[in-house]
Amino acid sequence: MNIHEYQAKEILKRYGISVPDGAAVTEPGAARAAAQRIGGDFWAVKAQVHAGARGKSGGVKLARSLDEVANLAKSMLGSRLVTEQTGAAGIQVERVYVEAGYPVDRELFFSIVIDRSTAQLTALASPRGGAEVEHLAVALPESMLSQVLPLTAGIPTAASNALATHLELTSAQAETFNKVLDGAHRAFLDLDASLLEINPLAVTADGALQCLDIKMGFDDNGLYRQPDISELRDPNEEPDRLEREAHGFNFTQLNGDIGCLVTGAGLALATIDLLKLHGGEPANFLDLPPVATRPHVAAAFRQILGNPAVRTVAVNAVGGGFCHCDTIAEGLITASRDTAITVPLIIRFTGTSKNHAIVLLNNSGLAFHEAHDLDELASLAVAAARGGRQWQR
């Protein structure tokens, strides 16, 4: 579960981390009043959506008068912000965050994550922060330093010194950074976080450190221990979550154009790998549970078709356990009755009730192309996504 920037800053304030004064508002007049209360020479007006790269897409702007604050808030509120992480549909801006502006000398990057390759809690730091940090980390891997952190409170001096040195901080700045590191570490452990990122951690013109943007995510499996965190969930940012939870499938949006409906997480990952191997780009990860029923399948299929970027759908189903191939077929047919299917449908069935499932689909009138193995499924799906006369419906 992700939360908004303003919520993350409120949390870190409770852990002794200093953040710029700010307020989240939902209308232009309140934005102006917030800026007036905050005071100063200029302010940042930030769209509050669960996506990065907001600044490059017009979701973070500076205002140098109270009227400009109100006008920027008016232009953002109700608009749809499209960034590298939202997809073409974007996310509607329901609130903006107005905070004190600071002249920035340097932008740094700091994060605490769980390193899946080592199963260790890890701090990452780079003296080259800002919107391009991910690209810089690839181009200049030596710019990103990692340090393993303990799973209990208290950070070894060697680790904190290494991070501060890598960030090229003065002794005074390093002292402030150690407070940020300690507070972020304690918050991460206390709240079952899965990500805590401060980018930029800025060195201001007067040499101070400021946490100008903060992103936090939490482990869904730990939310039962975190009722206060659960209350921070914004349903407007995850409109499909309730349906996904009600129907028991795991879904992650990706940036491609081939929808994937697959039985089982391992098979779903293998399907994605095969699509990539054939030159395609998957639009999602979707894992149907072994006890999926027809409504589960129909809801999952509608979820995939709701993405306007999808140009074809690949169904990879292994019948077994409680979920047989005919159940998958019935779910597809059910969804097709209330959802227009305007893209090619490539289906590979194997296992229990495979033949019955194909008969059901043929009798339903639902247009589809059958693949007989994994390789054929991937090649047909990629060809369909690229288009061509043979795929026109």
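Numbering follows the first chain given and starts at 1. The model shown is predicted, which means the values in this text are computed figures rather than measured ones. Rigid core (definition): largest C-alpha set, two forms, superposition within 1.5 Å. Compared with the form predicted in complex with its partner chain:
- With the core held fixed between these two forms, residue 303 has its Cα displaced by at least 2 Å.
- Fitting the two forms on the rigid core leaves the C-alpha of residue 105 displaced by under 2 angstroms between these two forms.
- Once both forms are overlaid on the rigid core, the distance between the two CA positions of residue 187 between these two forms is under 2 angstroms.
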Second form
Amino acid sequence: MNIHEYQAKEILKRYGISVPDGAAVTEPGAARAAAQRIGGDFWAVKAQVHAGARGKSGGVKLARSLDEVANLAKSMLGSRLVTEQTGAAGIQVERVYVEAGYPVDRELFFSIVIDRSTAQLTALASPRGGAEVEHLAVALPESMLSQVLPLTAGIPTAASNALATHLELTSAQAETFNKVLDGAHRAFLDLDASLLEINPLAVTADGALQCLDIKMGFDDNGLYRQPDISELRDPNEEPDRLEREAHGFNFTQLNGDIGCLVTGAGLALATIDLLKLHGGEPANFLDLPPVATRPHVAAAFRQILGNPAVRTVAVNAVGGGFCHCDTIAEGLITASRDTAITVPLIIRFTGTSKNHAIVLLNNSGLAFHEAHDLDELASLAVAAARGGRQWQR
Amino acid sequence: MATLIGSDTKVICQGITGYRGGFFSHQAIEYGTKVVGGVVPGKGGTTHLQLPVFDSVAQAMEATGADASVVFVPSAAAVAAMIEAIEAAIPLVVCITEGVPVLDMVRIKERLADSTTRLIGPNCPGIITPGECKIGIMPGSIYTPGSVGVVSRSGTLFYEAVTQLSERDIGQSTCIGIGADPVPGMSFVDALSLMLDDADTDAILLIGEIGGDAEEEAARFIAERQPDRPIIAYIAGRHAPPDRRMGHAGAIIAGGLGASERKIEALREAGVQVAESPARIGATVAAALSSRP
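Return one more block: the form predicted in complex with its partner chain, after the form predicted alone shown previously.
So here's everything in the complex, that chain up top.
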């Protein structure tokens, strides 16, 4: 689960990290009032969306007057922001953050992540931060220093010194940096974070160190013990998640015409690959978790059928573990009682309860074509989508 | 015996009185696994499925000689259950439970580094040596005894691949579902290393998917090790829908890894035969076995 910049800054303040004065607002008048209260001679107006690369896409702008703050807020609020990280549809801006402006001398990058390949908590730092940091990390790998961090609070001096030296900090800046490092580390461990990224960590014209942008993400598996973090969830940012929680499956719309209902994420990915290899175009990615119940399956089937582009539905179920083919069959039959099925249904079952599932389907009157292996599933589905053969029971 | 488990392996179940623990222990017993007891704190001295229940893993090991444990407790208790098993120095722990926080797994990995215990999972189907011992939730009926080792991150794709092998009368030595969590106990490299040391394994099938860099690490390991037997792979997700993301650190730490093309390329360069289609996994293994010198 990700949170907004303003929320991340609130959290890190509680861990002793100083951040620029700012306020999150939802209308232009409030933006102007916030800037007036903050004072100074310029401000940053920042769209609050769960995505990076905002600066390059008009999601972060500087204002030199209170009127300009209000105008920028007005143009951002309600618009859809599209960045390199949002996908083509972009994200609707519901809130902007108005923040004291600082003239920037240098932009640094600092992050704490879990390195999957080493299974270690790892700090990353680069003296060349900012919007191009990813490209720079590839072009100049030596610009990025990584340091393993301990799993209890307290940073070893060797690690903090190495990071401060790599960031080319003065001793006064290093003192501030050590507070940032210590606070960020404690916050990460306390709150089951999965990502903490300060970019830019800016050296300002007067030589101070400021956390100008902060991103935080959290491990979904840790949320059960983080009630305060769970409350920060923004449902507008996670439409897929809402669907998943409401219906009990993962669903992503694609551009094709073959609806896909598959058990398990790995098999769902493989089914999409298979259809593409056969020249088909999947209409969706849908992964039923092993614990899916009959109503989950029925909801999944209805959702697929609700897409007008769908010309056939391919069901690929491998029974095993907690997943039984007869549960899938029952869900399909349940949905067929209240939802008209006007497209050919291709079903491939294997594994636990396969035979019972086929008996249930045969007794239900639901018309379907049985495929006996993956290639048959794909070739039948592709033929059905093209309407190239007779689709009678 | 094959890899890690065989007909002599004695298994205890942590959480045997729960619905899943009980259901799958019963299935394991029917398969022929030597399930020798269960562990449920506070229920020591009782019996379940006609097996003795103990308060702790250490007590269960002392009383039964168990050398493997399977964890079925709910996610909030799974970390404590795994740590208890590691502290008792049981040789093998298989954690089926899903939803374990990743920072807890980083802590558990630290403990495993100083321990002789091997952990499979969490959030995995488990391990099976067909015809001898089944520890986990996989359907025993699809497996056939034989000489191909299988290791997979995905669960359903694991069953799919094994089904394709068994349909072609290609039996399996040991099959391990390592789970797809970001920080798993056992990695592809760990599993490959064990299977390459196993005299009963003549070929290894690796089932990977997009995300992380476990497949790239496996490719590096294979290139260095120059294995004496064929390794076959299938990697799912070539046409996966793109993920939304936030920030740069994830991409920087992964160093551009994670895409299926990169994984397939790395494995092929290491000499692995990669199946193009998920429908051709069994056929690719069959071809590799028949073209052996």
